[in-house]
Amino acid sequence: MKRIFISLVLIMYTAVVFGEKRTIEEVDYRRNSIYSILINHDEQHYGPNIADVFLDMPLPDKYNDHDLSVKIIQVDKKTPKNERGEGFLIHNHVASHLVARWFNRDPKTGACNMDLIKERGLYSASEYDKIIAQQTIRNSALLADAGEELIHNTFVIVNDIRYIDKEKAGRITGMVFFYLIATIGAVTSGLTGTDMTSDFATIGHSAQEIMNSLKGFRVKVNTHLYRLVWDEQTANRFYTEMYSPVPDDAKKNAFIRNRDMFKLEYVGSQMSSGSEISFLGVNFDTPDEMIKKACTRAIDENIANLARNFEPFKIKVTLTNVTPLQAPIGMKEGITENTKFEVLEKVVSDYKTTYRRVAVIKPEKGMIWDNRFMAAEEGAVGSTLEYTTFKQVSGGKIYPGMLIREIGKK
């Protein structure tokens, strides 16, 4: 079948008049789906606070939200440190619940539908109506495509967050700092001996009060990544034995009996120490705000590194402008001046979707968007930008609406 190259050209951006910026809104594209959970150590200092702020953390906007009802795994000191949440994932048949959500499966009747797949796969209603009418779900090339690019690209992120107490170190650093200030002041004003000691005692008392409100807060986050297994064998069994668009007791019970056939595969882990997190812009009278910033920044850092290191977890983002080249991606996704991206053209053949590289781009110096959590509140450089601006380093013609994907380090 003749290939259809979808470039999303003239109809998707405004007219160009002698150098006027060509721009379009970010177009829909297929995203990876994630279910994010927390391993919570309730006995540790700030454990309950960390659990509370985790439930309020924003999901990374470059992924589909595939969360289930359970978001927090409570563990105690007896839990093995290297478990990575696997006991919870296996014993609670999490993989089967992820599949059930894809097909909007009704747990009471077993009835399923394709609404979520149609929505996330960007398929037209007519395409799905034809499949349903012909009862060709199991053998549909379109569903095979959806399975490979949508269902199989469902990920579980298990975040193990540990609080590190820096209060004592913070107090020592603060007292040294204020001692230096006192010494400099004494020298410039001619104070010596008893006078300097007396002044330092006064300054030190104020310093202690200040440092008590600026206690160091640091978390170490270990993020473990799992991927849903959706191979041909699993798909065939599900469509043949368990899928029904209407209530069906036999297929409902078949799904329940065979929950163990659905699997998650371990992809890799990433650790963030949180040592470089700034607390500018944080209200120190509100501890949860500080905790939320520390945890969100650390998890975002881990997700960015996992995406860089593991090919299936990479994100694709719309190139929204071409004069100049711009895309809504930034420091939250780990972009630096040395990061390179491939520009992708979508190719559809027999319902099979692939992506062809047409060019390579990299960020312009000083034009990287700081879209990290609370970057605007801390007044970070680049936080007022809405895009990262790129320059082309190789390849051919680039159009708005094409996708970009980071090229991993080799």
Given for the second form:
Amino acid sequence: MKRIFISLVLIMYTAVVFGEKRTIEEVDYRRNSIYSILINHDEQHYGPNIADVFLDMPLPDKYNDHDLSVKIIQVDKKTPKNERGEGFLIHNHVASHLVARWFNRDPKTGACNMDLIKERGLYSASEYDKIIAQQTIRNSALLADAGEELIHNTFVIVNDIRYIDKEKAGRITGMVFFYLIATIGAVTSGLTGTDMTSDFATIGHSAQEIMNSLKGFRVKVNTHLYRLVWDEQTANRFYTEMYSPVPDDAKKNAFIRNRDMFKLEYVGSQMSSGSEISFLGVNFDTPDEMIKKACTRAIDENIANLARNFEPFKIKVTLTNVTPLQAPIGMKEGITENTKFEVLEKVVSDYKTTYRRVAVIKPEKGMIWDNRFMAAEEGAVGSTLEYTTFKQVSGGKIYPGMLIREIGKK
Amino acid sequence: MKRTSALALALLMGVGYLFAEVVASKNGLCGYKDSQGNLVIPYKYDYIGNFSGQGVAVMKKGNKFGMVTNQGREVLAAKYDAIGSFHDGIAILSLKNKQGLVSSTGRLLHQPEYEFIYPFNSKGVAKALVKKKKKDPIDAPGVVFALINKEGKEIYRGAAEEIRLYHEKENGYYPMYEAKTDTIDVSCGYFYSVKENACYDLEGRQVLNDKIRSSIYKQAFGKKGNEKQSLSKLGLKDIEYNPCNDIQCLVYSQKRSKTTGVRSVIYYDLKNQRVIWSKNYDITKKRLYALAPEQWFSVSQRFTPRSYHEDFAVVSVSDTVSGSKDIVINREGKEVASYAYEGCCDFKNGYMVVRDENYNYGLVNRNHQMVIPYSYQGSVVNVNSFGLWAVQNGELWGVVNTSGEVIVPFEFDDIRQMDKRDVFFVSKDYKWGAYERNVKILDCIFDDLFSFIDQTFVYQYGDEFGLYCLHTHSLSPSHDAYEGCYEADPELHGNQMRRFYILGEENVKLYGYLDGYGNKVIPFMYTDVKQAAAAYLYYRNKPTPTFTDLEKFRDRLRFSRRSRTYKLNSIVAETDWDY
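Cool, the form predicted alone is there; where's the form predicted together with its partner chain?
Up next: the whole complex, starting with the chain shown before.
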């Protein structure tokens, strides 16, 4: 009897200890979907390089890839500076193509399916069968859920990348390049999760400007955000008149004739100069690498700021560990020591998904993951962490698998 | 009243009949309701296609396809990986990467045993790939093909190089593996097997073999002997023949004689099994003439038989008395113009191009009257169907009509005639342009121009290939450029397309198909020609089940297209979108 009791205690202890310290695999969650386009300037230096680099850029990993085949829009000198590419999006019915992608629509036959909805909506097989069955039924809660959570969270980001000519950027002073590298390296090593701009300010902008002007490469990226409109009226009309699981000429033609029924709404814009980019870790023999780093960092920064400033674009990330609180999110998503996150509990009722705040957390100082592009090559502090550690600020019990989402502005 | 009621009832039934339909249950499975609303096929299929006139439709159970009648009887079990759509009552089905044939009534015409079945031609015959080593290209010798008809019957099976098909333009036959088209040309109604040394009809019957040739010879020259006696026993061997149409031209020689002796020429009507014309020639001296353009006969110590065109056949003969001459015979075997011309082409579009001993060319009509005297120093093979004739005057080429009027001026170094249109491609200083009748439509700036279909032709400009549409007189709509293209595929069930390719990453060729209007019917994403051809069949047949993976296709379309740039104010072509 005694032996059985001790064994049981040991088992329970083991379960408690190792259960709480168990690291949970990142739980899959519904993400926003994005389609990224470049506005490239015909006449600018490095125009072709920027285009090549853009096509090669990794998609932000917190988003679903909803790219289409059209990626680059070419503009010339006469194009106004505030051009957002909206005309292009409207005249080419980009919204309809985004919808077609959601339903895997075959342009030849008009046949559609719900496979992508199922995959990104993380529906179970039985739930998926219900979607199929209900597709012609109005007011279907399941379809409404798929619409609101998935289709309506489809975004187009139009990135206007402009190269800044070094002769116009600032003065050239001719200081020794390697000395500057060492100086900036020393400075960055002391930075842990603090705003890079302010710290560069302590040694003066001249060093950065000198490096920039010596290498001559800066980019200004203006990112414009659009959201796919998917309301009840659009959804009903689509499912009734245009959706068909089998080839159907009538429904195929209905979709083509009514492409302008689908719309994108402008959400906002974000500007980044790209001036804070360090070229540590960059092989200067290959200018594309430098361009890629500059552009990627700038676009990532813009996306992070857009997510911070516009509610619909915010991302949600799973807490992979609760003791301590950890999540695979970092400086690429714009995290600083002052960022706050709400911890969300997913509630599903009658196929409708909602999120309830249960707690608030913020990053621990010195424990912010630097996951920006080429941070590891740069030797940036925090680049090896693989996650950011948080501390709880308020709220109740936090459980593994809960999602976190940034709140408020910086 | 009764009549009204009956009429109303009939109307209702008619209307009701129109609404017999495939229905889906709540769990997503399909069934079928008749016009009375009765569920005759229960909800057990994942998919039911359209019912044919015979009341049979393709159905899907799980991942397998079969066929079911509108009464619910499964006429073809659901065990096939795919069933294509029906044309002329037959479709291709596949099982474990092997293809077979099925009729629209659900009858399995041929078990899936072929690697690939090509499209059927207008005679209802298709070639099917039986066997091929992985490393071999599809047209390599040693690859085994079969010829099958629409009944699913295999007419012949053999190596690609042993099957010969007739090529009208070349006025001769060629190995099937040289065919650059998907459909085979058996418009003459026959094909030849080198291995069997026999000519076959499209039922697979031997219509000409050694013994039959022997009996034809005896029939023609009144020889007696055993019917089954071979040519060899007669001391003869056959030199050449044209298995081109129902009138065969056979040439025999003495077995041991190479340069001297008797040549026997026989024109034989295969359908009616009768000799039309025959003659023996005694050659005692070699006469060898230079080989002119291929369309002309080559003359040596042998005869070169030719087929009938527009009711006339031309026989080229040479002997010590008359030298080399052509004689023209009609379908009754009567010589209508013997030794009249130094040389001539076959009749085409009512005219025959002829040549004198000084190599000047003229034109004769069906009545063998000279309409254009021997005036020109060069000529294309025939007058085209618009009565235009491309000829060379001195060093330069131009076009005249059958009255001798100049249509395209004599300014060009070379000229080509476009099929089925009165369009000529003209060349100056190695650059090509085009005329449509007497109107210049393109300047001579292109590196090459060649025919596509009657609406379009292909241009090459540097390394770029594109399309020129004749009916709009403009370059292809999106002015797309391609890195290469192949000869036109023949008409396939009304569709005409040509295979192009672009260069993807690491210069890998990505194949696709364009139609005559420049539409990208098959996207440029296939690295393998066979896959592109399979995708072509998929789209041509307006698919239900499919041979291709749509997702992979889209990813690759996106990949191949994403580096293209578009002007801010431009409208992107529909075919450039992957969704």
